[in-house]
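Just the one chain here, laid out as structure tokens, in the form predicted alone.
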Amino acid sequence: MEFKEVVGRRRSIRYFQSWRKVEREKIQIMLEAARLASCAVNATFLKAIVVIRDNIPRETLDALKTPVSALTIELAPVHIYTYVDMAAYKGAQARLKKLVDVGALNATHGWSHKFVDEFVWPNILKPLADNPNLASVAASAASDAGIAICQAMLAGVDEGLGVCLTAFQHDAINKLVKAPKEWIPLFVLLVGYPAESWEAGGQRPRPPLEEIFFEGEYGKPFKADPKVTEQMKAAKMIQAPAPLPWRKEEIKALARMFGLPE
């Protein structure tokens, strides 16, 4: 599949093949797609625990629901619990003289090993090592993490399965996967094939391009090429919209096959 049809197809899918094992290829692959991300001093932030839903006793699988993700949780076979380990700031300084070393950080940009010892180590980095809790610095390892999470999401869709990134009652599950006390959680990303069409009813809206870019400066909309935006469509990165016009049967066809009401 191209890439800009994987970023089209990606849906938060809620009805998954409750009952399909995930070949465990390709969870691999979605974590490889996750620790190739781009990050920020080189630094893995984002740190996860694949759990098989199966293998979580009853009472811990109920205790991490949460209402608005309780069912979704229960159907998904692969749960994949991600964190922002905020430790990770700790060896900076070696990751970037090794980015130093392989041609990454170069001195037409300023580069050296003197350069990390003796200005961005203590000015840059030692600062945010030194204040984890400080929320810009919680935000940006947050952004980093949130990177590879959407790698691995469009791996997975890329892969033919269903994804879902969803909330979760940390404390439940971190009894069980043991998570160290320095991680923050963040979301679980559902994995399975999904019960209900790949469509799930159509692309999800979104407020128009406009009204969320700006070009300049904030209240100069960057508007969109309609030229461009064919183009898109023909590329299948834009798709029909939600909601299509049998999705209302689809819901009370998979409401009927898990006993669920309509």
Contents of the next structure:
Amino acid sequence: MEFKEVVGRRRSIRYFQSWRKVEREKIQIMLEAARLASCAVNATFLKAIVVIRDNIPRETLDALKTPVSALTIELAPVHIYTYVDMAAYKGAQARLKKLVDVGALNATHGWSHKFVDEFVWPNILKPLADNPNLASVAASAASDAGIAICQAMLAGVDEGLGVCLTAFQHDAINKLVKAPKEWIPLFVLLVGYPAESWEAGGQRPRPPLEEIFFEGEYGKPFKADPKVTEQMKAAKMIQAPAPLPWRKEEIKALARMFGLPE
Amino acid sequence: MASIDKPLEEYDSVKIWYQGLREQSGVEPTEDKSRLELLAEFCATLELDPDAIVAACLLRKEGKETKISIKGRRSMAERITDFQAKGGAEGREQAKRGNTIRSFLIHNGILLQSGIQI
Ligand SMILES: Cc1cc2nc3c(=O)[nH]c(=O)nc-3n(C[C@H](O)[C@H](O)[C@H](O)COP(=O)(O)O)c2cc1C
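Let me have the form predicted in complex with its partner chain next, following on from the form predicted alone.
Shown next: the complete complex, the earlier chain at its head.
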């Protein structure tokens, strides 16, 4: 699928074919997409544990559910539990030097081994590594992980899968997956084949571009060029907005199929 | 005991339910009579009117925002499970009993999840 269409087709899928296994290679492709994502100081903050739902004991599965994610957790055959690994800072010094060695960071931009050892590490990175609880540190680690998760999601969509990033009860899964203490739990990426149509009712409402993005300074909207908007529609990046006319009928049918309240 | 002293459709919580079914779920609530019959049966079991059933799931404290009561909700979920089990022998029929009451409470803002019942 073309990239723009993948972006356009992605939406949170909340009804999965709960009975249908996901091919392991598709999960590998998603993880690879996450691994290749841009990451701060080339340290992979995102860590993840793939769990097949049917291998989760019933009691644990029930304990994982939150008020905003219970049914989706139950329906999705594959769960990817995501974490931020704060220990990732520790290897940052060596990783940056490796970027120098491979010619990604160059003297043209002020980079050298000495610059990493004597400036970047002691002045910038070590203070961050020593203060993982600072809001700014947590925010940058979470941004890093978010980008990687997003690439995994898009790769999943490209493979014809449905994905939904969802909250989970952190303590409940840990007995099973035994994540290290310094990993901060984020969300669970639920994966499976959609039981709803891939359109899932249409592209979700978002504020217009002009309302959230600015040009030059805050308050001066970034004005969308209608011609470009049309191009994105043609490339299926911008798609028919929700609700599609038959969405309520689809939900009724899904409720009946799964035995859910209307 | 909050006894039922008017037609069920006249209770605020039933009006909210019907509105939710029409607007959110695209379902015409009056088409299937069993909906209201099941709610009436549930009310009789609990000896509460519909509004009182919703209220039993909420915590109201003077001067504070109304919150969902964890205890109230949990005990209501158990009552619904019992109510569901008392239905016909067919799994689907039983699920319909429970889900009708869950739908009533969900549209009234009370979180209740039963999971898949197939
Ligand atoms: C970090 C994050 C956490 C989310 N958590 C939940 C969740 O707990 N439950 C849920 O149903 N959806 C969750 N979502 C999905 C959003 O609600 C969803 O993105 C939103 O409905 C917009 O629709 P779309 O993803 O279909 O475009 C989450 C999304 C993100 C990015």
